[in-house]
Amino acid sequence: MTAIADCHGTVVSNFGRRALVEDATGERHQCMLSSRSLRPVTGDHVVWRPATPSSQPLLLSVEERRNALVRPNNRGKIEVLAANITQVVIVVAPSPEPDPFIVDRYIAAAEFMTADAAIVCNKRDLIGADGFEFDAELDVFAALGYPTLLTSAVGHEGLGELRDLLQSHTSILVGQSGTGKSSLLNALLPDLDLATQSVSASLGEGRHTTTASTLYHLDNGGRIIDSPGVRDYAPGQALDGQVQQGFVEIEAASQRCRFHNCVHMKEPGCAVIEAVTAQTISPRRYESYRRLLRLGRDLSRQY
């Protein structure tokens, strides 16, 4: 009898003990977990083995990840939401109003995992002529050099600059619950609804609805994940000296500070705290970093 090769592919969806896995020519395939000590999550390349007349397909090994979108859950631990991202996209709009603290955290985020981000802000038809207040942060984001796109779902505004942004990349769409993330894939993907069908009868749901991420291709190359909407977000526990690395413009400042191990709380010589004061680096941003430090060092107590 010839032996069944194992196989190299990427998980789109998982649910439970299953995870529905692509293969190198696009086919998928539902497979069980070979063992309850694996977490598979979208984007994961895993090893699986094909189905026998005797075994269904199963799921083997998850390979090294690049990188991974984490946060930690109500426990402290750390949760994995998805792998080997290259660019984070945070959805933003009028309606519900938006959290720049959020926006900081997904782009640190981006920043801890070296991968890109970008800020969409949609619902831009339910905007008058005078804007409103978060396009002020949306220019401190843009001069910091994060892509800073304007789109309607509904008036199909800045479709295809967003299409562009996610080309080739594999991105995920993330942010608050209500900013239309949803609208976007299904204006990107006319065929959304039949491809959400797809996964949820490979999967053996009723009905496949984001309470996990799952992934979809574009006709350009791009691949996007989706992602549960929040109403906050924290992403892994990062020591002190780490922080900042989630924030460019105080990473740079950082270097002209008189100790090297300063966390730019109250440290004398500090060259961000002097730029905070002369207004060269946002105070909001400096008091997001202010927070996430404080969160930090929050969790390391307490866990």
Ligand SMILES: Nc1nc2c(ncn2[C@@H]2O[C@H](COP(=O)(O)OP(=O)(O)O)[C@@H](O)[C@H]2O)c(=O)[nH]1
The other form holds:
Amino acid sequence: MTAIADCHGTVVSNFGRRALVEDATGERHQCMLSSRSLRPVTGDHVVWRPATPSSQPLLLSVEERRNALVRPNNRGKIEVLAANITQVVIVVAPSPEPDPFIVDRYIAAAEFMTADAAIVCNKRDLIGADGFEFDAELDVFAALGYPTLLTSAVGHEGLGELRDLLQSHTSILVGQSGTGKSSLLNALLPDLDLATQSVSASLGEGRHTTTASTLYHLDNGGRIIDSPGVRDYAPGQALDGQVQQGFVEIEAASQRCRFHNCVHMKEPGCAVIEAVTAQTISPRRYESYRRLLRLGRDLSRQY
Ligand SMILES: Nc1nc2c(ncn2[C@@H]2O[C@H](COP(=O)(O)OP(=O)(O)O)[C@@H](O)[C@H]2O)c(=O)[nH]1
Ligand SMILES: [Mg+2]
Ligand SMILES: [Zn+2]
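Would you mind generating the form predicted together with this ligand now that we have the form predicted on its own?
Below is the entire complex, every chain and molecule, led by the chain shown above.
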């Protein structure tokens, strides 16, 4: 009797009871889930067993996740979108009109996951040399240490910088619908249309279905997850003390608050409120923090 060795792999896409698993050589295998309790997502590291004469490839177990990007689904349950992400790339554009509060939330999601965050302002071909209003917000993000890039997927501007940003990361592209995420991916991966087709076809998914996230490889070693479903994320366990972990400048200033459990709303001796008054913390970012704090409180009441 020959024993079949179990293998390690990465989930590059999943759909229903099936997952597409990539082995160490880059070959992809359509696996059935070996148990009902398994919930693999794109980016998961898994153990799988190759096909035998009597069985197709099987996904046996999902290894512990370093992190996961989650959002509440429409039934209020937390849904995991992708796992083991090292960078969240937030795509904005002059149209649809960018919302800095949404960018803050994605940045906070990245901070909660201990992933890097970067902002890409796409469709620069629509903007003159003088820029536009949102550039002032981009400056705020850049001053906090988040890389900000200007690109045009149509005009092929800034794509080299974007490629460099993605190098040696597992990134997920997020942002409002219509900002050009798919267009940027297509520009970075000229053979993407083909890839998308074969991934979807092998999982029995319709060509235009956009429910599953999919992992793609760049030639510089970067891995990028296109997740058409990411619109929001759940601050899940965003209890008061944790919301500030999504705002680096608030987290830093909080070290000087009088009370160690200060939530920076109206406590005396609050160093965060002092910094907002002195405008060394952006009042808009502070407002964003307050909104997220309130949202977290509403959600925890709901659950
Ligand atoms: N002018 C301009 N249009 C773009 C650019 N990138 C994408 N678009 C257009 O914006 C629309 C939405 O793009 P898409 O990639 O589907 O956005 P997604 O929803 O973020 O994936 C499409 O009509 C694209 O052709 C760009 O750099 N410049
Ligand atoms: Mg898209
Ligand atoms: Zn405080």
